[in-house]
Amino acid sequence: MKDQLTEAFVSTKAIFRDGGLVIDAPAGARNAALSNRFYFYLMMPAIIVLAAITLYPFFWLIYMSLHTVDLGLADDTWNNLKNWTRLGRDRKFQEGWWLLLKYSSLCMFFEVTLGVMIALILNRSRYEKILVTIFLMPMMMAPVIAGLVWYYMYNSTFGWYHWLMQSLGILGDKSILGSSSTAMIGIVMVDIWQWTPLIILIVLAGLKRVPRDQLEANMVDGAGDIRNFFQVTLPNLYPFLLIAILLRFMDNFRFIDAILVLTGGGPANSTKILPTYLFDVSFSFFKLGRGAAIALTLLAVTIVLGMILVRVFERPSSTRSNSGGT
């Protein structure tokens, strides 16, 4: 027993000082770092849940795209890539891509432009907090409810917006949603109304991070407000604009709630963007194999366009940081 105590004291550098026992051991000996395996075990439940709700459906989607999956059939049958080869001959699939790009481009242009302008006006204004709260209210509304609200506002019988546009000579007797030439404008206006506040909120956060010393130094050099915005404010907003654009870009490629409520893809398929066509193929005609192929192409294009957006916004940021370092 005595030898064991002596060995323990030696290993921990135990010494007697002033009649008492003092343990002179390094901090690492008493608080050893936990192994990576321990942290892996802690994350294992979350990893299993994420894999169950993401990886399994993803591989099942690939499986369905290679088979004829029809609720009327008892078994899934291999179809020799017919779901994929048919996409090249599917006119509605091609028109859906064109309408999706048109819809997304219009939404992004007006939402980013209005969002930046309104954020600049609200920044450091006297009633900033109150106005931001008011502007955020449409964003808090469910897309289906927003679609229903605008559906009644567009109504050609009692809709206030229809009456206003008709009084201004913009519209005729038809509702804005009843004509194939104006229906796209109608759903774009709904998206702008509901999601421009998100751009405002993100840009406002970016404006708070713009260095005041850079603005003041540029003003000393004779720069006005417009020049100051393009030379100092806008370059500092690039990371925040990237976040805002990526969020809205992905939402435009996914969410069809308001479109289904407002037009359902009509009239004459003028608003049947690709996600709406995907919904019809999968859940109206129950052609799940074709729907899986369409969904995978949509996913692939979304990833590629997202990477391009990141590259576009990273380049000005890296150029600005390099010039600042030199």
Second form
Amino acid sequence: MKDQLTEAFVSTKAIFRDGGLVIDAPAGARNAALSNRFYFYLMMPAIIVLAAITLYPFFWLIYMSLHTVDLGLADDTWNNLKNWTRLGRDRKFQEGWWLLLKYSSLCMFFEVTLGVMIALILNRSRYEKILVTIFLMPMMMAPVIAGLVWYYMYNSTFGWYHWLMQSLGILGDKSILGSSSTAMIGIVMVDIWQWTPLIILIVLAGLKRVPRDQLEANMVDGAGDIRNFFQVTLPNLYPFLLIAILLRFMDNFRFIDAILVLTGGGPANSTKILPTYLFDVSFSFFKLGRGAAIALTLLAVTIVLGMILVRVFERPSSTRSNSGGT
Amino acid sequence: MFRPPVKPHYKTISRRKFLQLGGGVATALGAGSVAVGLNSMIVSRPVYAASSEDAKWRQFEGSKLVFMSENTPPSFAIRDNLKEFYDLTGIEVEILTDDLPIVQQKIGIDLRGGQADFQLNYIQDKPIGSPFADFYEDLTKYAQDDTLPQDPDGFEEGAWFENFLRACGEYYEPGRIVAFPYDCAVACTFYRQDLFEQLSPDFEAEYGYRMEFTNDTTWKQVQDFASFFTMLRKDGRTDIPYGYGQHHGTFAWTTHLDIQRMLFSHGSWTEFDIDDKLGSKTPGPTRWGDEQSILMMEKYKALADVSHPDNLANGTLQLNTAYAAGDIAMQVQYHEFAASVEDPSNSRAADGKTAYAPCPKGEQSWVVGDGGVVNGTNCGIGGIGINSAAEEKLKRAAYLFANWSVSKSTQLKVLKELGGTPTRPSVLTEPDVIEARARPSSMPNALTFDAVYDYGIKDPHFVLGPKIPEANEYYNILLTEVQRCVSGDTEPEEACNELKIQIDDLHEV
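Next up, the form predicted in complex with the partner chain in place of the form predicted alone?
To see the whole picture, the full complex is given below, headed by that same chain.
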């Protein structure tokens, strides 16, 4: 039956006759082709809307990156790739990349580590539901509000957190945001506070899917909790961790809300990660062409890093499936 | 326990019907929100030069305007008194307020879009006026139009405090006025007079002169005062933690204004060789990197070293909070903050503890070459201007609001109600205001008027620029390098040379 169907589809021929498309095919295949076309027409409105809101801005972004599109009354002018060549000597652009990688790595490391640890603890707790609700609270807050809350807590004149850290001897007279050597820690802490719950939530969902039989079989083989975690739980968590890391990774690459409120990229540019600099260039200096070039580099690197991440996480699962087949 | 009724009174609804209804509601909501959104509206009737004043004011009755402004006291007070304008003109005005950086961004996008959603703009001289001046209507044509009502005090330069009209209204092209002075924030020194009087004998024993603020107090003396307070704190001889605080924070312009005062005080140093009040679209090479700028950077860093340790996190508002909380003994601050400092429910520096003086003067021995010294005083003069992309009738209606909002009567009301900052000298001639300039004052901002209006804003102390289209990027470059230097990451000379390279590159010099 399957072979017959395949043959019918393969024998379908589309020919042009009198300027029109005529399908010369067996009845079953012709119906299938018509059906496909029908579905395509149904999808057309959605495709057009998607193209309008994604492809058009994307090509417009490319156009802007090749032109001088400043906030002026003059028309956009071709500038011989000046927006791109300038990036090579733009120190803030280069520092922005370095700071973004540093910021993302720190956030990711602590959020994933803490998220997995807390999820493991919660998974075994009888108060799981209430604790998860409490842990999720920071995530419910708009990033700008989270930034404002922490801005006040960090303030050296009236901030509770500053007072606590100072009382414990961890901080000196300067607030955590007042020094270029500690400001990055300050903004990373806010990110960890707000987004570790997302990792907890996703990992908890993953933990519910870990097959008990595998765990029990491993325990019969003499595995303890730690060995069980690394040999059974963690491999089963990979797809979930991939989703969590990808989400946070994408978020960090476009994250500016709380940073703008907390430090504005300072002091001395120590927290001016690339998206913050991009915001400055586009909406404070109104150099839209330069901003477009920066945005495109950000987009390209995000896509490449995203693909690498997917590859890295796909490897263990394929290994598993191979070993399972033998 | 819960059973569905056998013969329900309600009707079931099909999925198709539900989707139809949902779609209808969403469409109606969308259309409604667009209709009642920021859309302005214009209604007009013909008026002639010979028409009555009332007819001229009411010629756009039934219209609607949108004003995008900074969240300053005048805007709040004017918003509270919009009924008065409505009764006078029949025009409805929506005032949107936000922090200055946000206002700058929103206005920039609106101007760039060319839609004129905000027909009236708050034009803060440099962050908004300098980059966007070309997008605003020349108000002189309306000020000379006899079919529009005109203010009895007029709009010429003499109707405003010295330098104000040029500061916020004139950019790059002499005679083209794009904004009327709406409010102002002028720098002066706030200091704890109680502490200065109490500690002056100890200071004199140490430094050989009295610790007091006069018009001749120099930046070098401020450095001494700050060092003295730091020493007292180390010895546990005072409750006040620090002597002085600088302005930095998240808004780059703040840092620029802070270092500009010190720079201008010494030889009237400015960044470019251009007309400081008119500005230039092609400013040419910067003076950063010359001997005077390097010396000033050294002095600025030295002052930072004996100032509040959280300098780099403290913007203008946070610095004032630190002063009001009793954390610092003196600050150079904008005179609009006097109202909050004098509020005993929020300030430890209230109840006559604070006194006001002009900004510190330059120290002659710090001047490279043969320049003089002045009390470098800068400001933010907020103007009100009209988006030139708006329809002509809308612009004329907007002019009525601009006219009313900067009138003497409105400014007086704002000063009395919320602690405004007048831009017309005629406001200061009112008996209530004259009385309020001395303690006890019913208008705390008036306590600063001697230092600000009678001294600081006058030439040769007044410094404004640089008015350049790239002002915001310039401030950003400056903030980075100054903060790097203050943090100890770079040496003053290195910072100034780096500034020279980046700023000249910005202007393609």
